[in-house]
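One chain comes next, on its own, written as structure tokens: the form predicted alone.
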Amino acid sequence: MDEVIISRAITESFMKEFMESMEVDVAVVGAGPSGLLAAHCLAKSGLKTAVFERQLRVGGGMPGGGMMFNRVVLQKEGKDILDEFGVRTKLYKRGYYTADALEAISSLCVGAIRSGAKIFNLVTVEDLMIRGDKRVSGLVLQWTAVNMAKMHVDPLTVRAKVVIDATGHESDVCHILVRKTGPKLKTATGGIVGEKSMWAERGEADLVKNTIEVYPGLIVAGMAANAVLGSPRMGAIFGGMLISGKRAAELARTIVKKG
């Protein structure tokens, strides 16, 4: 067994597959359900998608379930996301059904991976690449270990057309926007209006109204959504976070045929 070989072979392929990942259709930043969920459909529909996600592992707050109990809730719509990736679900009671927290996040991670998105993980975006103040076109790259470290290392970057904010209840995509630019969103405020407390009818309800493109360029899911816009929590009921994704991969299929 050659030790070189094998550390060849890692670096080989890894930097194959990020430099081809400079330039894509759509950059997805947090591979939570909803940004696993968007990427899946947007490389099945042939867009060339690359999501970043700063830990090290993927899932979001989904494999935590509630209070580390890991299941989580969806109704009938979420589950019918979920049936199309083959994962388990139990009627609890009418209207409302159960799935193991792990087996659904790693069903959407391989569905993501296997539909030909990419998913670099250990990598934090820290800036944003805005052309005349317009149009959010590209995402500033880190490894997060260097941001941990709060060493001086110059980034890297990586051009988009469309940008998706799945960062969930930090939305840090976008307060580095409003941080560089002023408040420009489309919020009642032109900034970030903040999660409110837990409401989980009204947070699922909002959450698909509350995925839209909330500036050029830049589309919120999940719950960088309804933190953005200032809707409700909804703890670990996840069905409006797949559908959430589902509508920001559609939004950005129409922004990236719009050139």
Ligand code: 48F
Given for the second form:
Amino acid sequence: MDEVIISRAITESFMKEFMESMEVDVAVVGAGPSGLLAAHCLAKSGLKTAVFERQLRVGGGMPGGGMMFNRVVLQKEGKDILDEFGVRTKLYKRGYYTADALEAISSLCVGAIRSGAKIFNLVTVEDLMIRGDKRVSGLVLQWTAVNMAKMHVDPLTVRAKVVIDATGHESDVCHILVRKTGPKLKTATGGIVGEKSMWAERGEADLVKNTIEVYPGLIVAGMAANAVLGSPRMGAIFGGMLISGKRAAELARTIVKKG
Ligand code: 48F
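Compare with the form predicted alone: the form predicted together with the ligand:
Let's see the whole complex now, leading with the same chain.
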């Protein structure tokens, strides 16, 4: 057993992928259900895709299910997406299906990685590259541990043709954008409208129409889309997150193709 070989194997293989990911077609921020599904669809269609996740673990709000009961609920369209990943679902009643939250999120993660997306956990997106207040052209990254320790260390950057904000309720990327450019988002106020109170049906219905290019080069997906555009939260029903991830990938593909 050679400890140095082990250390070299880890650093070299990580660095290779990290270097390759410094210029990508699409950079996804957040490895929750919407971000992972978007990354899976994009990588599967041949686009160079990287996901940056602040936490040690991937999954965002999915592993917690509803109030830590680790099951999620989906309707038919969401269930059909999970079927593609081989996730087992059970009909509960009247078109409501349940799935094991851990099986679902693990399968989405494996799906994204095996399609070719690179996922970097423990990395926080703390700023954006914006060219002349006109277009998001990349991310500014820092190790989460550096920020937690409040150390002054300069970040690194990743160039991307398109960025997807899949940071959930926090809608972190859009908040950064508004801080840096002022209220220039394609929303009713130009700023972050803010998430409304729980209303599952309305929240799910709004999610797809809220999945838009909210600023040139920046798409909002998942719960971030509802928070930014001012629609309700929906609790532990997850179909909308998946459909929004898929839609975000379609939009990103179109933008990349246009150049
Ligand atoms: O919150 P999250 O799971 O987002 P989502 O895909 O799904 C929302 C549901 O989980 C749930 C819900 C269902 O009805 O409402 O909340 O929209 O995943 C967001 C991920 O983004 C990461 C965060 O750690 C989480 O894993 N994240 C947030 N800010 C940053 C970030 C950041 N600045 N840099 C990197 N990752």
